[in-house]
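Have a look below at one chain only, the form predicted on its own, in structure tokens format.
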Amino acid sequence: MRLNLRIWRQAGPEDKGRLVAYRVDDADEDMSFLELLDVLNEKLVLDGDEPVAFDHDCREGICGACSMVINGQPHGPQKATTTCQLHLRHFRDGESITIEPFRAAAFPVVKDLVVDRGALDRIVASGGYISAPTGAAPEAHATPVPKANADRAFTAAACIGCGACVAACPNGSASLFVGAKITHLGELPQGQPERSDRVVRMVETHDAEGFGGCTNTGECTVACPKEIPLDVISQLNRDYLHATTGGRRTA
């Protein structure tokens, strides 16, 4: 199977980007996308040639590490696939192929695909969490929390930070990761205590990092390797006019 590649290749922050043509020939419809681009890097190194920086963890579809545009969609053509599990059969043999790093203001460029994500971690440091001492292990039934709940919080901490929905997002914004980082925690009887600084918290953090705000094209659900719902986003904007305002909180 042969591919023509396309590479946005970056020195470092600073440096000017631009994309750099190559070609593999002997790649496998059953690789993943991050093999074909090993495949790549050792023939580069092989010729002498600086082999192309990216990122990557778990290769198991866990960590969101994986993060790059292929062909103009996050983590490629695939629905709620990252780019570690998207495999060479989704591809035609002799295609062209355009590979990119998450364009946004909050996510710059280290080199070539590899962005600095800590924006992401620093929303979470700010507020993504519960303090409120809890102590041991309580009894499974001795918090009863409605199915309903449990589930929607379940679906909300499935987000693996990987910024998809940013760089998917024209306004640039991360209101779907902080919406589910919300949600996750706004619906389980341990994050009331803390739920309206909680969000007050983030959501600040979220501007002070450069990210812009949501207009609710929904691009970012789109993108999200692990289809994070939309409506968590109404969440995040529900609990925030609360925390802000005083108003009474729905949920």
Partner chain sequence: MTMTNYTDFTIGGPVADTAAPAGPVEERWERRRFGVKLVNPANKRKMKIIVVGTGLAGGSAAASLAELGYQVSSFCYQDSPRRAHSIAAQGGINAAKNYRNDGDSVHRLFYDTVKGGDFRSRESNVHRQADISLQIIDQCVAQGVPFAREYGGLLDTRSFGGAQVSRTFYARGQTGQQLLLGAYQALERQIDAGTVTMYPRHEMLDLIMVDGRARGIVARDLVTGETRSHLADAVVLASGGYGNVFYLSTNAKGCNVTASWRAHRRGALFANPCYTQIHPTCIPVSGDHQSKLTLMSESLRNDGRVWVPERAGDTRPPSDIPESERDYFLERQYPAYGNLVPRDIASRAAKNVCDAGRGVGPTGLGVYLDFAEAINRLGRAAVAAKYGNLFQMYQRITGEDPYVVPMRIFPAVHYTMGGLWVDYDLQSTIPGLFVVGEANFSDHGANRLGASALMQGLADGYFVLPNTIGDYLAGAKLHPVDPGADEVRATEHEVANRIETLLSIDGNRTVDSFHRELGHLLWDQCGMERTDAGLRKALDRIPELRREFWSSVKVPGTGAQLNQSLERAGRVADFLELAELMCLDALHRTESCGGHFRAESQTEDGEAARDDEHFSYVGAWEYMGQGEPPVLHKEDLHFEYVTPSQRSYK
Contents of the next structure:
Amino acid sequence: MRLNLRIWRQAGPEDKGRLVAYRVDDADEDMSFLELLDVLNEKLVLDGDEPVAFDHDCREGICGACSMVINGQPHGPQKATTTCQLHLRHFRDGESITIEPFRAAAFPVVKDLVVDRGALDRIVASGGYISAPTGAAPEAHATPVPKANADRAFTAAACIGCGACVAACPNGSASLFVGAKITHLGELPQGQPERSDRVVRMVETHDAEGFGGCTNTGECTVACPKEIPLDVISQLNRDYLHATTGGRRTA
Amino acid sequence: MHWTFTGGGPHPVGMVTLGERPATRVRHTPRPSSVQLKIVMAVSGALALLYLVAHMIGNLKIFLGADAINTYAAWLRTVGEPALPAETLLWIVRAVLTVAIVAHIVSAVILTRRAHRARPIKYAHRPPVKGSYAARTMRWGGVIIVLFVIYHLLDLTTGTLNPNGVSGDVHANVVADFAPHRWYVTLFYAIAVVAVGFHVRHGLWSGLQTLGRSSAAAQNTLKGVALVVAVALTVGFLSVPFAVLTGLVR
Amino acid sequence: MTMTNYTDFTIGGPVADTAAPAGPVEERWERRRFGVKLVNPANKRKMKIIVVGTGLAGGSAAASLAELGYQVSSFCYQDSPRRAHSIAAQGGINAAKNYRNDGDSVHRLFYDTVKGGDFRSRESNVHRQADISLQIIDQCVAQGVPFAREYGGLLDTRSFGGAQVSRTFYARGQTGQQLLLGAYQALERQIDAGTVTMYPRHEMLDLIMVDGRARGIVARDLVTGETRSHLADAVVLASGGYGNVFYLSTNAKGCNVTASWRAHRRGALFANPCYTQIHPTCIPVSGDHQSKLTLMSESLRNDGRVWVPERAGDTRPPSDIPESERDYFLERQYPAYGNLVPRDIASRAAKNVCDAGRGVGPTGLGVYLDFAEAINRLGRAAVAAKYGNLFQMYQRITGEDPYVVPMRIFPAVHYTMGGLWVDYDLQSTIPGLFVVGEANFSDHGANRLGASALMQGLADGYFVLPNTIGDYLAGAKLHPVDPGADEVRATEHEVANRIETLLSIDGNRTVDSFHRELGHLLWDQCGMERTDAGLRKALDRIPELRREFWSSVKVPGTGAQLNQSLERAGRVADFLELAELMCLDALHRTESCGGHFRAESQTEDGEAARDDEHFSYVGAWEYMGQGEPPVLHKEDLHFEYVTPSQRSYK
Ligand SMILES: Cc1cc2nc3c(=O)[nH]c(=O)nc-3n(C[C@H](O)[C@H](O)[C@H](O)COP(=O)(O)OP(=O)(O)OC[C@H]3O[C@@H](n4cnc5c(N)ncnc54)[C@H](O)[C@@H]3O)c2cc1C
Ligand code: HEM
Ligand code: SF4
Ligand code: FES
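Starting from the form predicted on its own shown above, please give the structure in the form predicted in complex with its partner chain.
After this comes the whole thing, all chains and molecules, with the earlier chain placed first.
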């Protein structure tokens, strides 16, 4: 199949960047989207051009590295699917496809489609953990966790840290990402001692990194490849309210 | 040479200074936090909504005749007398409402500015996404509502812009307002009320979500409730000019 | 057949694990911990340790070392430490908790692992790992890893990879992800505390040696292109496995051998490079564009039946092939275990039917894994409850619905048991260079059991290394290294020259085209079945290919920027050297064992035949210079607790 691509090319953080048109004539519907870019890049290299830089690693939808906006949708049109798992059979022969990097002030472009998502790591560093130094753990069965809580914790913990939620949000908010971690750790008994501190610190870092505030537009959860539900944001707000008014911690 | 090359680690090693860290961006934490702003939005929005519901129900008294609504309007001014001075309730409501609306707008402006800073570059290609229409029109809808509220106060509260403009004669003022030849007033009113409807439809749900009262299971129910409230509010408010226009109320 | 240069090697002196304590196997770890010298807490603060890699092994090691008070610098090539390939592990992690009361014990896990490794691992190490498995689960639960639970709120387990006890802890199909996030969060906590300095998007390109000790690394900042040295008191490699040498594997695209290989070139012995594991249930290749292979959980074989058409060249769709013309070859050949035979056996059986022209799918390299019978027996809903997410993943990739059309599967390279040689303390033959996780030659012998790599990585990182590294640091009497020292400068220049050379060749072939060709060659000659002739063929071709690479590769762009072609070129250059050692190792080991199957060494039934008399050793290779024959050092293996026996799954 033949595809007309318009790809964002930007030499570096300082470069202005622009969309460049390419045509791939020998695409195959069994190819993944990243394999399409591989094919294009092989051609570009042999033609003496620079290949398109894009982040990727596992290519099985779990590492969260791949990150691009395909026809205006982070990770492209297929629901619950990362770019690396998206296959060309979801596109028409002759279709035009616009490919852009994740856009957010907190995700500066490094090159072409590669952005810097270090802000998400710094949010986790500021509180997205349970302090359990190695060797200090009690017997695993000492604290049972009701299955319902364990399941909800797991659903939230499935976040792969890709940042598609931020890319989709008109406010550039990372609330779905933060809410997912708050919910994961907050559902578990082990997460209780630091629960209030955690939410206050993570929200502080979230704001300081330049992410916008959430207005519950819900576009994040539509874009999320792991279908993290919107109620994790509700949980985030509830925990924050409790932490800042419940007297458990003075913010 | 194709690459930059700087030899040498930062220090001789073995005895290294503690806490050597790569330069990270200097950050300052904006205040109030984004979640605090949302909470202000939700609480102030809820107050405004409560007011709107009461207001809408009050308006419906027009269907019970001129006396009913005029008496009701007078009662609003005299309730509590003689224990309390005249118009006490009214001024309390006005004060609370003003604070709420100001807080609501200020938070909305801060959040909007932060949102623009957080997403300075738009996508070249962005199809309408599944997020609801109401959600995307909160800001412009809000502005329309504010403009309308100003006009509305000058029209029916102070009477300045009202063709009848007799204080206390609510019924006549309203009927004069929505007279068929003043269709543009009715149109503006209708647009504003629809804007309120949209605003409440997303806003009520969003407010509940913000105040942490939404769970996965409850989400659809809450969306339904927000829709019902929004529709009821819209229909209730629209029924008055519609009735005047069709001659049902004269 | 003529012996060419590169099939030559010499045998050097034996290598011995001097750190291993004696005594009853269950007391050895205890004894060793008591035996190690301790570092005074005030001194720890002044000591710096570099950890390369943030997977389960590196992430847990860096966090734990920082908690102990050392200054840690942590490196990974991804943009975030959370993306290390441990994230992709699906199935689970073994631990001898015996929560099921089904007869499990530390000793049984030890026994199963030694046997599963086909008697090519060290008893002391395996026992230690089995013992520590108990603490790993406790540690991870305390960190908030959301393991699957039962209705009573207690942890659930399942049996995995043919084990007869239910000892595998899991978090749906994302166990590796959840365990890694636990380690990652512990690491981020230390980063925030200032005890770990994180260097994401940094690639280690060489090891710095001063006075015969590992004292730092040269790393390239992948964003700015800056190469620079980082100095330390000890270096830990946790850089994962080298399965990507095959081009197509279940590894992430960036997985590489560079860190290990550079250390090998500086003197660290590389052990058992030919031990690779091929996983039987992966999604087959769909065309030349294929860039990687996706694993489908082994649990599918619990209910799926494997078959191919009886007649070669039968291209009818599966639904048109009547029962009588199907060959359920695993059930036929292994009536006792049927579809549940171990990984290596299932893989080889699939290869054999495909070689006979009976493979299915567009490429002929695939066999059916059919759920029709299970759907009939259990109902579609029950099958969906068990395997729904896997079916969905399969459908996403292939566009076929496995509820209707049988799945197609084919074996793929999955794990590498070989790696840098380490002693009981996880120290390589270079003093001050420690190796943990899949990067070391590991505790799995010639074959790894399902769900035990995660266990090993976390045992190494959380519990073993933090205890043993102090012994080295306390005794080493290290002096500060001057960044301008000759050794440091020389290493920096070597790295810089190599990069410049790669960029200046400006030939006419892409890096990927070389990688693909190398991968094909290895898959054919050093894959599931190895022969003397095939290995010699590969050993003829690899040096040629390497020469072609260095004369005609094309790497666009400059070194002073993010340059993904340059990154790949460096990795492929190292694979081109490693591949030769793998083939040589496979050629010299004329027995079959575990994942290493030599066609010349099989029983009458076509099973792997070990040769304990001649090969009961770890083959640790010493680098002698490019093109020079390497030296083989043998570490003899002794079995005091588990008596070597021939596996049988008939
Ligand atoms: C698809 C799949 C499924 C699996 N399922 C299971 C399972 O169910 N159970 C089980 O026990 N095992 C499983 N395994 C095996 C197991 O996941 C791995 O063996 C294990 O996770 C390896 O961990 P590691 O920490 O050693 O390395 P990795 O997790 O691979 O980490 C390597 C790290 O090193 C860094 N690195 C590498 N090279 C360099 C360099 N040159 N410079 C700087 N940094 C570098 C990387 O950035 C990364 O951080 C599976 C493996 C795969 C591929
Ligand atoms: C410039 C003007 C305005 C803007 C930009 C604006 C914006 C918003 C936004 C963004 C929300 C969602 C808050 C959240 O995320 O929880 C909201 C909620 C709401 N707004 Fe406004 N608004 C404006 C004016 C008004 C006015 C004038 C009224 C009413 C008379 C009003 C009534 C409400 C209500 C009822 C809610 C729902 C909150 C709740 O139910 O708890 N808004 N508004
Ligand atoms: S919440 Fe979803 S979209 Fe956001 S980072 Fe996590 S997985 Fe990606
Ligand atoms: S490449 Fe790992 S999620 Fe896409």
